[in-house]
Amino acid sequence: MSRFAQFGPKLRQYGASSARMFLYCAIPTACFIHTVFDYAGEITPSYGPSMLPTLNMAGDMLMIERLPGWRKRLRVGDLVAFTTPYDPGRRAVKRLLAEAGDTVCVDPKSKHPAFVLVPKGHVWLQGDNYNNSTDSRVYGPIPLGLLHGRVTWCVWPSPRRISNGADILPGRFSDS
């Protein structure tokens, strides 16, 4: 009996070679992985000081959710992965600070603060490390089309769920 017998009679019928067996297994596996990464989510690294203390500067491996309808589930305070507008080859992770229709103060520490109304189809993203982050204060409002997904988990080095940080956002007040 051939060592590939478990893969079915069709392969035995054609005398499966190692290369053919590899393709028989690798192509469906690659298609499955591609489908999962495109439509369900992905694991991606995050480096840099802009999201301290939420994320490590040395790097975290993050689970990015892209299940159908993820954009509708976005809330102020969520972490999102996006393509930076000035460098399409670079991705970043920032906190969603404002949605379309919200007014944002670009630099609240300024003597003459500027305010921006976030247009329809855009969001305002900002790093948690306010003094060391390149974000919407530089880029302006980010088009929704540049968002890749919502960060839900840090899977390495210290596994934890990434919760919505709306409770730590300055300037957000509840009605109660």
Given for the second form:
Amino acid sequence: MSRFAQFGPKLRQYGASSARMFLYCAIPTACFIHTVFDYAGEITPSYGPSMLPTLNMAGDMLMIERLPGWRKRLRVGDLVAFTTPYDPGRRAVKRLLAEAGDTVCVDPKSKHPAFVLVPKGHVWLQGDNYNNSTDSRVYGPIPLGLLHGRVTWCVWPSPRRISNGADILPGRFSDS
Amino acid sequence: MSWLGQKARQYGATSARLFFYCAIPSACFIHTVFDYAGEITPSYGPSMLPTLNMAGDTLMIERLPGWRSRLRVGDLVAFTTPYDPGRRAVKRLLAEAGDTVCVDPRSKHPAFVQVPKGHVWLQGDNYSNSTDSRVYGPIPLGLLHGRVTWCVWPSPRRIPNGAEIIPGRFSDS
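Would you mind giving the form predicted in complex with the partner chain, to go alongside the form predicted alone above?
Zooming out: every chain and molecule, the one shown earlier first.
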């Protein structure tokens, strides 16, 4: 018999049954997977129209990374997953449009546009589908502590890399 | 039990190997327990005097599932500070979503803030020396980490809910 085939009979000699083996393995495995999700990344579904055309309204499976130091590597234009401020049980995915210290013009088309300075430790998140997105234009700048990770890939149904969407044109606007 | 050691060595297990095979699952298990049950964590600073020691207290924080629904005005909560996501703080929950807070009753023109949905108002017990919701505004529930239940060291004591609501004293205005 091969070495692996000897394994089963030897284990049963020591009182290991399939049920016991399952239980002894299930909890450490679940804890291991949970820890990996916390420190490396996870795959999570998303749905809703607020990120059209980037993400599918009917649902996409996104890979979210959170390797240590991911908050420092965030750049304007990244897609981030976060816990919504109005409902801590819900998560959302939006694009990071401004970092701490930036001033955001909330609605340039209104008669009296509001300007918001993003405070320290906060970011401005906005959905790509401006018409149908509840985002920082509604809840204001979002603290970094609510962010969950950076979306890097969409793995299903149409696998594609989710790239940083910012197209920063240098020298176009003066510092005012 | 000594036969276990002999048998293990027959199969090539050394102390080093056993340690490594146990260390990672143990660390993951402890991490998961911390995430879903609670943890023991140090605190320091003057913003919660006299409730918590300025030089440092080791607190037990609970986060059994559903802990957010069980929060009450007067509880001590641990949260991530909005201005610095790498820092945590402990403050008292003084107002829930929908409440209106008077930020400084002694100023000439006191500001009134309504706590929005999904947010809470946290304030340190030591009003003179505390950076809290009076500075950063209402705090989203997503930033909260757990409810402080016990101080385990150096003077073990239960941290009770500190609210004393006096009924019928104020009219609804």
